[in-house]
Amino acid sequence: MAGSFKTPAAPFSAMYVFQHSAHLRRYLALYRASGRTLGFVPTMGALHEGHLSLVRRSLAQDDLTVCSIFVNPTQFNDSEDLKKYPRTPEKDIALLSKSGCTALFMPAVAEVYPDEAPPDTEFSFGALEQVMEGAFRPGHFRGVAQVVARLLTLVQPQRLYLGQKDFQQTAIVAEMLRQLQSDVELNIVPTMREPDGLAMSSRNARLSPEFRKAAPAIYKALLEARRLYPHSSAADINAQALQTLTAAGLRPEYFDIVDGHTLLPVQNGRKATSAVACVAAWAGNVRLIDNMVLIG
């Protein structure tokens, strides 16, 4: 695949594909010199309509839209998960080109993390990285912050686009931008769903037919939580959700109702000004996450 795209860039329809950051920066400098705005959509590939919704949002707001495809090794705490992560570069390029994306950055690991790179910025996320995903995937969000910070340095956009499906990740990135005192504007785009409610995810392609049929129980549990909130206690809502997930044959890791800013558990729904139901569950050997804003 890499040999198909020669440096500094190779055109695919109206889109340019870059493998080297120096060539990408040189290309983008021409646009910045004319005062055009730049939107950035970082991805790990295996693209679907959810990713494309981020691209479309950027196209609507920015003069130039750059997407990246980079399966970041530092955010995988399970080496097998990294190996199994779906990779569909040819399909991804075709989808992005058709979408109107201006440029695609597809770097190798050494391009993002060169040996001569300065030490990574140390971030402190406190409870944001200790709850939910952080509890089950130690080190994951340090890896996320590391790669997003690095990519932002390389691309230097005015706006960054992320999907709401990874709600905790958006909170981490927002805090990272605050700690960096960055001027980059973070835009959170609503989750895209399949007709049966399953949140679109690159991991869905790995679901067996049996578990693909069962997986929409996650959305069902979230809808139940929204219906019950705030008239039922968080404990009762969580218990109902876990029962729904288990009855469908899924193996839940957590179902939590948290404050949308701190990610700490909501103790009293009637007094809360922000609440989000967040869930992670195994569908066979595929781990799925989702969330739904309940208030705020």
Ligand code: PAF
Second form
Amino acid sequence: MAGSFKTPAAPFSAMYVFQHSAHLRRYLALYRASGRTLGFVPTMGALHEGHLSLVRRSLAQDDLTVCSIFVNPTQFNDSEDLKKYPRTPEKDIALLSKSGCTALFMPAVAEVYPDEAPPDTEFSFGALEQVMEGAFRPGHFRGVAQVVARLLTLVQPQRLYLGQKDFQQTAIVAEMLRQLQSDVELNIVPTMREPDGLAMSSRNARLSPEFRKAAPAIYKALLEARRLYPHSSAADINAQALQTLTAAGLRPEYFDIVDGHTLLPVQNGRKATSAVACVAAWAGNVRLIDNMVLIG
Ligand code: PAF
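Switching from the form predicted on its own: structure of the form predicted together with this ligand?
Once more the chain from above appears, this time first in line as the rest of the complex follows.
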């Protein structure tokens, strides 16, 4: 992708766009030497308000905000999904320039995965990578950890920003940072929603009008779970949610109430100190995920 986009004309001239890691590294070294703090927002592009809220959070806390746009092939277990992933580089550059982002890294695949790259740390995440998304997308989180670790090595930020919509991803990255004994501070930013409750996602752009109308049933199911929890059992709440999703014409893959740290199913809602409802459902040929913290 890198190289195939046009850099927008002025007035978006304040942001540097890098395609090569060596250039980005050199540029960031100057900042680091001056003692200024660096925030990093990794993305796969097709940017929306959700991504921009991460940028805003970084701008409020850090001296310099670096974004990356890289559709990481190693986290896609389905080649069709990778092919269809929305790509809007010119629009993304314009949005980020206006947002106040200081530097954007838009590498080609060979830049992130050169042949001579040193082998990655072998992460093992146990149950965190086996449940929910991990069960339906084998290898997905190894790919996420691999690319986030590589990008962090390059950018060396003080703070890393991820959206809460990918709840399991945030748990994986937190565990990865722990295993690496990293000092990077993980900031998880609340999910941005459309007026009808649909969580903002790059994948929403691929929804047909019919399924765009049906998709807010995901938020409705989460709100019902919040209303029913902890008085109803997890099994009853899950059954109710699956019914809501199916009635709207969606195909749910899972709806689980899990502990926010272990991601294991909450057994007894009345005793739990952390509970998050997590859901994945197909809206036509688009797979959507969402979640809601119930307690904790
Ligand atoms: O959430 C995403 O967009 C991706 O998983 C991430 C964190 C940029 C890694 O490729």
